[in-house]
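Here you get one chain, nothing else, as structure tokens; it is the form predicted on its own.
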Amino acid sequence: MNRADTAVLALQGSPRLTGNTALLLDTFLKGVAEVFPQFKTECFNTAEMNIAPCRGCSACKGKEGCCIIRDDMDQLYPLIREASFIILASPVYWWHMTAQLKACIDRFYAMDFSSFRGKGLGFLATFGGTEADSGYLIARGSVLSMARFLKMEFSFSFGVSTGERELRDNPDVLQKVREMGRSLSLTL
């Protein structure tokens, strides 16, 4: 795939469309754009989805190859194959990302495991508490064993609290962020 086909497909995990977690992503994507902006890129946020849990029933291991659930992963579906770079981004509840979040995660066990191979992947968040271990690094820790299972390229991690002071009233850390952003064309 040349750089001008280059997809980023972000996944959002906020039910707060316009909180802390929406502000850091949409500030990292603005990075991305500014160095990029022939990269074609795409963001959903899962909590205003129709994403049923998976089932377990391992019917998309059959012969057909695809989830036998009909909702919103189905126009997921085509641009996680498609998309060289995956951003997950969620606010830390009960010291993991959001349901909303995971029950997208889930369902890409009904995928080809071997079309996650080699895409970056990178994951923001957002937790109230004031230190790392209040839910975020088990949530990264899962994104990155996720990452080592499908062959994926874990490119970066930030997380940051926003109990004490609201992300809007960050400048040091959107700046950060938005840098991230810039530099993300080392990963891809």
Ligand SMILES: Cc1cc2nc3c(=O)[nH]c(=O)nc-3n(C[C@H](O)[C@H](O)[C@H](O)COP(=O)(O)O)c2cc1C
Given for the second form:
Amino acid sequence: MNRADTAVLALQGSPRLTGNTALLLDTFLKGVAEVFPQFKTECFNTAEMNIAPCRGCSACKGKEGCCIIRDDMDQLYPLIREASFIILASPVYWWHMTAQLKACIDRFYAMDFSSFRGKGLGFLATFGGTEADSGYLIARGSVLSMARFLKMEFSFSFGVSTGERELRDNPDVLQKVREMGRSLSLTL
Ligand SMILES: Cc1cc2nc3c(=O)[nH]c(=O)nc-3n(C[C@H](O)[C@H](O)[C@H](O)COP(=O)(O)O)c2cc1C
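For comparison with the form predicted on its own, produce the structure of the form predicted in complex with the named molecule.
Every component of the complex follows; first up is the chain already shown.
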């Protein structure tokens, strides 16, 4: 792919629009933009979108050939297909990503799985516990399995605890995340 055409799609799942996860993702994307400002980057918060849960009707696998639900996924499907890199970002809710982001991912089921092959996939998470096993590792494992199934390149995963201090009060982590964003650009 021509680097000028590289599209990064970020899907965020926190209902707190200016919370820790939003800041984590924003900082990461700033790092990406510093190195390759020409990348087309789009960021959506699934918590603000109208995305119905998958009905499991499998119409998408039959003669319909696409999801029969008409909602904001109509906007995301072409962007998902076009993206060369997908970043998922979520707070940990009950040992997993939020339902808002999960609903969006479930709807990937309607897509041609081969369209994911070779795309990069990254995961960013915040969590309130002080240990990574308070849910981050489970969510990460799920994203890793998804990458394997879809034959995507699992490029990075990063989780940060916000239990003792909010991310905005953690400049060292913010700096690290920005650097991660800068180095992501090099792998594209
Ligand atoms: C409904 C709910 C469930 C949560 N479940 C967990 C959990 O299982 N493990 C954990 O470490 N933190 C949990 N947390 C804490 C959040 O992950 C943490 O506060 C996170 O930084 C919030 O991110 P945000 O500011 O982007 O919303 C939970 C918070 C809420 C509101």
